[in-house]
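For reference, the chain that follows is the form predicted alone, supplied as structure tokens.
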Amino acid sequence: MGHGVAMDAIRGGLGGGPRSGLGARIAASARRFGPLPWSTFMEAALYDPADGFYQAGGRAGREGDFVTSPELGPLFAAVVARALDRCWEELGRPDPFVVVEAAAGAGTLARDVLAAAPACSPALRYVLVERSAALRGAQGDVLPIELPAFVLGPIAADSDPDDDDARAMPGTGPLLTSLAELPAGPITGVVLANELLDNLAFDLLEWRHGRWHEVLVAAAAPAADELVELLVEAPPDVAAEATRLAGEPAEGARIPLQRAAVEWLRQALATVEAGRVIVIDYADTTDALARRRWGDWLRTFRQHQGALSPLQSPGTQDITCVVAWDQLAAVRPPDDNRTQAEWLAEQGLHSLVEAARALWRDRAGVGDLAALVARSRVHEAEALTDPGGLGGHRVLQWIIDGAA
């Protein structure tokens, strides 16, 4: 059964019309083709065009259903400003300078890099990529989207190479546009991924009775739109790389094989000519994965708590697992593997918030808006590194050179 076509029929409402809920979609995928790998279904879940979890309104932010990094202030987006001229210096101040935020929802961190004023600014060509239609809809509240070809010229995917006027401009930057995936590149700049790659679609192992085993999602019962896993034998390929990943655990232990990941980060390291690749995510390796608990690494979100299981009212919650970052380093070891909260101090997180204690100790008194602003950075700063929490994120760098 391809499972491209599968995901066709969940797409199309077959079974139900194209009106029926996204479980009872899925159900009867499964009960025409057989039971989906979990790729298929969480593909389904997270980003299916009607009642996907991303499409029908999930997002980041304190009235979202998750807090990610740059939702906490604007300080976590000054340091990636101040991490973005230290890349461009390094290479020389290339002028277009190209950003590409990855997962960029509703441009809430471009914004706030914006408004930190980088050197590289007159340089800067700032491209939010992001494959939910609503949420790059969004954008153009925040941000002054403009068209690819204007901003990017030749190296936008759907531009003409031949066509010099649209040819990106030297100097009048910053310029900002939107794109359902990545540029087709060459450029010179970062593609930078905050809490992407745990939001790809992956499939799902356990160890049972000596051998790997793949999770499938299939029907409850013939009539039911319940999903439920079923277990069954990996084909030989699937089982040699994850023993190769994670050997022989113990019984019931449980591993992703992230290949979408795996594919994003080679996309990613062909877009860029010279510069880096920056992936912020929890992370860890495979091997660890299996020794944990697998409710630990794979889990569910909404309105800022834990939900359901994964398989209940796909498309009401978020999906979310740990980064095997191993897997990603069978495409090109890091270059960079540290904490969030090391990547933070390296590029000058301490010297913002003690300008900011200052600030505070001197305002304080007073308690104008300056004093509460310089208080607050103090604790954003706090929880951008706190080890139990966002500063125990990884920060996996890939170095281009542009030599070859």
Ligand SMILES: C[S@@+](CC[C@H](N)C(=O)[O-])C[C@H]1O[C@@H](n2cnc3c(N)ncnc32)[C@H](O)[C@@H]1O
Given for the second form:
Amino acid sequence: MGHGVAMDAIRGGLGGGPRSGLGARIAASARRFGPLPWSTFMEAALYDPADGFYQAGGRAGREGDFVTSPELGPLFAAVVARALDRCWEELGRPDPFVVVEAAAGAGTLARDVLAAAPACSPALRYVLVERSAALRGAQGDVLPIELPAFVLGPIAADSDPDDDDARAMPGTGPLLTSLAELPAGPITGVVLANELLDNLAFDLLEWRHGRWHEVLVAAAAPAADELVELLVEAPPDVAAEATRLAGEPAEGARIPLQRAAVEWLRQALATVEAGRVIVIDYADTTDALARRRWGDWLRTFRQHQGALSPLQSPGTQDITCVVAWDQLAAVRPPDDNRTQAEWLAEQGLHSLVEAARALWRDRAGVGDLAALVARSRVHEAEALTDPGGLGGHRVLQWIIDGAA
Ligand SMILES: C[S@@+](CC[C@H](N)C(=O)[O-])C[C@H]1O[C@@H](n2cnc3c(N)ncnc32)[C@H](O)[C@@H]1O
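Moving from the form predicted alone to the form predicted in complex with the named molecule:
Now the complete complex, all chains and molecules, led by this one.
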């Protein structure tokens, strides 16, 4: 059974229908073509063009389904703006300086980075990459989005790429554009992804009776829409990879195989000619995940609640997985790997927060807007650095030296 066949059947061939109809379509596809790999199920649940969670309006934010660092408030973006300036300086202040934000959502981080007015702004070409058409559409509400050709390259397909008139002139940034996929590159600048890789489809393996098994998704009964797990012995190459990553763990242990995340990293590294790839996410190693209860690292979210089992009501809840960073390191070991709390401190979070703390001390009695903004900045810093929450995320950086 090819994954493509099953996906096509889920996409179009088995009828559209309301959001809750996705489970029925997946079940029908599994009956017709056989049980689906976990990654195929997850692709459909999150990204089905009609009913996938992210296509149908699922999103980060206080009003959304879960809160991420940029959605807490503007402090995270202010620190990112500092990090971008450092990178721009390291590269010798190039113009254009291209920042590709993968998983840009509705544009919150981009908006707040620009509001922080980084020194690189006049050179900045900011590319929001977001797979969900609904979220790409929402970016235009908060940002001045230009045509890609105007921001990234020749305006007309047949224009000469060496012709300066065909490109935006130096010093005219910041210019923004929005794409559904990573640009081809090569770029001088940064590819940044906050909480993207945990949302990319992975396969799921289980160690049982001394062997690795793939966890597949099947229809519960001939006529039912309910989905159930089915274990089948993993092919030898997959089993060998799982053993290399996690050894021979305890009975019932599970691990994710994150091939889509690995492929995304390969593409991101190939896009950058000089600069950095920065990945921020909750992360651990595969063998550590094998020792944890799998419900701790394979999670679902709906309106801020840890929601249902992943197979229930596909399309109505987020499905996410702690990123196995050792699998990414097999592409190329990161040049830097530290917690978000450590990374924020290194970028100067402390000075930004101290200024806010002093303002709050001075103006708490007045209780004006400036005082309230200062107080919320202090609270944001606490949440961003909480070791049991966002502060425990890992910031992985790959440095691409253009001269190498
Ligand atoms: C957990 S949200 C994070 C959004 C934002 N970065 C934040 O931190 O608030 C993940 C986002 O990644 C998007 N996404 C998934 N696959 C993608 C891909 N291959 N390229 C770009 N965006 C993708 C989803 O549509 C979703 O908006």
